[in-house]
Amino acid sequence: MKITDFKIPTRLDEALAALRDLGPAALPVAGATSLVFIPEDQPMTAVDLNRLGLDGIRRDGDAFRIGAATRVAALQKRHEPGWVLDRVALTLSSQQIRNESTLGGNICRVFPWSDFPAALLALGAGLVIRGAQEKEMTADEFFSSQPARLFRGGDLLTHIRVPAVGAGAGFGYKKVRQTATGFSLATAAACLQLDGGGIRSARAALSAAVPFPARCAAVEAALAGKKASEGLLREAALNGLSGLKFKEAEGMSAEYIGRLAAVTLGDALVEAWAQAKEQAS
């Protein structure tokens, strides 16, 4: 990567100024985590986000306020009541990757190392743009295609809103990988609401496995409205992945993805009848 120039603006319209005038020569920077995948032939002027207060969690009712340049450390660090994305951050690459990388850096172009797609589709998040004014997307909507098209006007990710999971509702999150710190093989999320012994709601999510992050809808159908037990979890995740298209990885057929997308689906479904359940007692 090239990088011909540096911007530091201090203020948010200081920023988005500088991104609309540089257009496609603009590089935001944050985390800085993925310079090196940057085309080296290609010069750029890095516009850095770290002075314009785009950082930080906090409660906001029913649902959390996170900015986009907060560090996945600070979620991989914080604990209390509705607060799930500690489990999602302590499974990202390395300690050192983590203090380093932000959460708008993880989503705002889906990388093969990108694992919070999944948990924010699954979680219903809203993800709020900042342009010439002010919008809030679905996670649905985010993630229809690459995000990378939201910004090519030189608009910024400010924060994303995360539901808390409250009473009766659970979350589960699983990522399968080789090593520790390597890519994933297949990422799932799911997030449960129950109503007495029944499922209320299902919202499924997968990632790494298929070609770009998405929700699993035959899944939640074949889930809402039926009484929840670990074998109805695991046998809508084995059934309901039969549409979609699986990626091979690591030398691993795509008919082996496909089924370890669906075992892992199944894992983290229980895993969120199981908070849910705790949560409702």
Given for the second form:
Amino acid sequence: MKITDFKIPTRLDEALAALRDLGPAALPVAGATSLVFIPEDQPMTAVDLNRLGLDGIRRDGDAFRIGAATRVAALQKRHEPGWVLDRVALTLSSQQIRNESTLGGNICRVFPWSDFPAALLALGAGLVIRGAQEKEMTADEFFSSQPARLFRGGDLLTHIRVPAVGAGAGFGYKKVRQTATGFSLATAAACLQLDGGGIRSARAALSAAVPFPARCAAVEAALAGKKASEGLLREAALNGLSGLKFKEAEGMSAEYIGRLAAVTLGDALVEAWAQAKEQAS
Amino acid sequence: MAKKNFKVVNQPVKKLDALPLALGKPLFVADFKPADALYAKLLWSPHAHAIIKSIDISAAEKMPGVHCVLYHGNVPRIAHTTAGQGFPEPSPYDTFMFDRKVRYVGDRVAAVAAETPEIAEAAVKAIKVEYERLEPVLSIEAALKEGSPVIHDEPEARAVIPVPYEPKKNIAARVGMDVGNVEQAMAGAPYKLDNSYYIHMAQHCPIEPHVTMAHVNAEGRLVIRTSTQVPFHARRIAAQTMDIPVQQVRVIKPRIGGGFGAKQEVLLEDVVGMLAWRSRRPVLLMYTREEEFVSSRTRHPERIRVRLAADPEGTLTAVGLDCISNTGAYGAHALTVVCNSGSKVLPLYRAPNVHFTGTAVYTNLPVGGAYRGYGATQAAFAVESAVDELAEQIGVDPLVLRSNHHIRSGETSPVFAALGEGKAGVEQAIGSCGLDKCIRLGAKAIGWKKRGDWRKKKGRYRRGIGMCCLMQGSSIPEIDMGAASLKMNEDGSFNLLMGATDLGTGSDTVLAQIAAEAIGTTSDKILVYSSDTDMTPFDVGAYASSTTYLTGNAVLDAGLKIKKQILGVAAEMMEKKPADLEIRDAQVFARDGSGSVTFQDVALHSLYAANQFQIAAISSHISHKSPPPFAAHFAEVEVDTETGLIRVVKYVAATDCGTAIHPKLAEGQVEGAVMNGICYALTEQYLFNSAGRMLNDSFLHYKIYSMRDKPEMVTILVPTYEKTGPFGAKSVSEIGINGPCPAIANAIYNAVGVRLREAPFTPEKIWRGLQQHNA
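Got the form predicted alone; could you also share the form predicted together with the partner chain?
Next comes the full complex, this chain leading.
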């Protein structure tokens, strides 16, 4: 990335105006940790998003409202009932990167190995975008293809709304990599809502192993309304991904990565189930 | 010489360069860049095998800010080797500063020096090249196939010593030996195996990639500051390649950010030297990480056949080893690496019948070179895996099989005499050998006794323990030479000047300790200046695990000469005989207690008072042996049977390096080598597309371990005393990297019964092995 100019707005409207004026030459940055991945082709103007009040986490009813410029380290260090993103944050790269990298940056331009998209898909997060007006969309809409498409007109992701994982619910998150700070080979996230011993609803999502983060509809369908057991969860993951296309990685075949993703999703479902049982009462 | 009453040696003294390194002081090549330096960039071949039909540099030359453009049409065409080895080099002369042919993706095509890196980059892009593409040869098997394209068809390619060299068959080197008859021994043996193993390419990944700076000084001499392990070889080869006299070149080695063998290559000195020579401006060339991966050097991959046989009592009767290495596009270290696959591995176990062949083949892939372990790493994986396989066949504990057969103090091996580096080897009897104790202490630390059969293990996550035994060498006997010069200053400090090359290993500190111990002072009184071809005596450089052992002996000898001179001056001052004096703590005492003088008194007397002379000495050392350090390594791994994912739980490395001159630095060498070896075994690999282009040329996709990945590690130093080494020392720097591949392969087998004979051990390979079990 060739940065030839740098703008430091201090108000949201100022930032939005700058992004609109610059058009495709604008490069919104907060943590700036992914610049290294962006090829150096045309000159860009960086627009700093760190002084717009877009950082911070607050509880908002049954959900958490997270500013898009909130550092991953802040997600990692928060611990309270219903909050699960600390588990996701902890697996992202190294502490040095987590201190700088932001949640918004991690999801607005989705790289194959991005961590948060799968978690937000499984959690059913909402994404708040500011342009001329404020609008909220579901994670399913947001991640239906590269989110960067949403910001071409100068709009900006300002907040992420993440439901608290409450009574009878559980969240599971597993990421497999070869080295501690390496890219993910397979990332799986799952949310289960129990109803007594039965599964009222299940949400499952994968990233890294697949070309783009995606919900696992067949797995979810195989679980909804069933009596939960470890066997059922693992079987659903193993059998429910056959329609997905996997990609080879780090010298390993697509077939193997598919296997790895299925086992990893099974592990995430089992972890979600364990938490849901714990929170049953 | 007393063995154990060391005052400086065997102590963890402060590393001489610790403080400036920690403070980030300017110490490295690029730190010395003058303001008027030009930046150099190279144009790399996009093709694995092609003839340059035409090249047009005119647009690049005309760009404002461009001072020099080099290509095959405007530089001397001199065949040489980039391998920084003793002269005449055992590596073939098959390389030119620039050639009309390119032999791998990343081969040199042209070079530019310009005012800024941006201009240099733009000028490189402005060079127009027309290629005629040739069929690339991308594997050992393809290289050896009848009718395969010839990679080195240029008439100048030749070996400069009498060794087999057949470029028309893509063969860069051949070596071999036989004792007894392995085939016959195999034929009648009740226990035997004949297996093939493959071990892969890897990169050294020094923190500081290759970097070289050159300028022409006021006297018209070329001064090259470079990140090298071999300053004197760099001077010789740069002068040869540029076709200028050696006396016109001065090579200075500042601090080095790691080398691991990659910087035993004279890669950039010739072209940067030529750019500076032509432009008459200082020129700096720094490799990017991508260039370091593709266009520096790699570990030679090897395809290895191992044959083992044992008699009905389980006694080893035959060891056969056939290694074919892939040297890539050029033959740097081709002969010696594959030769070391035999010479540094086969002597470890006694067997009456021994067979070895080593063959190095050219391919259109990145170039092999020296890499820590140097062929021993490759063969140790194969042989130590096979030993475990044979032990299972016999029904004996693999630890016991190893203990029963490994070489011991006082014994010799026919391999030592048979395999040298480019000539016959040197017969030697083993002096010190602490391998028995390494095995015993290592086994205890890992919990060898609790190791069970994989068939009895249950559950998704299964643990296993594996081991291996290792040896290396200490210097190249009757070939390599190191020298040191010491002089006394008027305050009782000493200048130690050496060609020995501290590349981050701590050898400056280790050699200062040896000097201090020999003279009778402390290491902080030794001012070390290492590696400047104008100022320091000759040294072959830092390779072949030689510096402590080889240069250490030169330093020891110079130190003892200094001590004698000090005693002489003190005797004159104190009106005693030298024999009536002794040195302790930088002072000379009369044995009868009648008085003492300090080193400062002695120095002042010798420089100013009477019969003045400079207390100084210079010594050279050539070794007649290459005493092996020994090691026993143990790995405990955990395998996820659902996915094949593997984790090293604990690693124990017990090493006999003789006297550890600096125990902390020696432990650091072992730990660094082991970490290096673990990720080599598990995660490092070159991925190529079908046209021979490397796909993962960055740390994002080429996976090396960081401290976050470090398993529990136990480092045990087993002290022995090598009589031929300085204060009993042997080498420690290379041996540690040879262990993880076999120890982990054996541990995986012990965990889940999957025998992997192809490295690296990716989760997929383990999982597929498990699938075969289940099928």
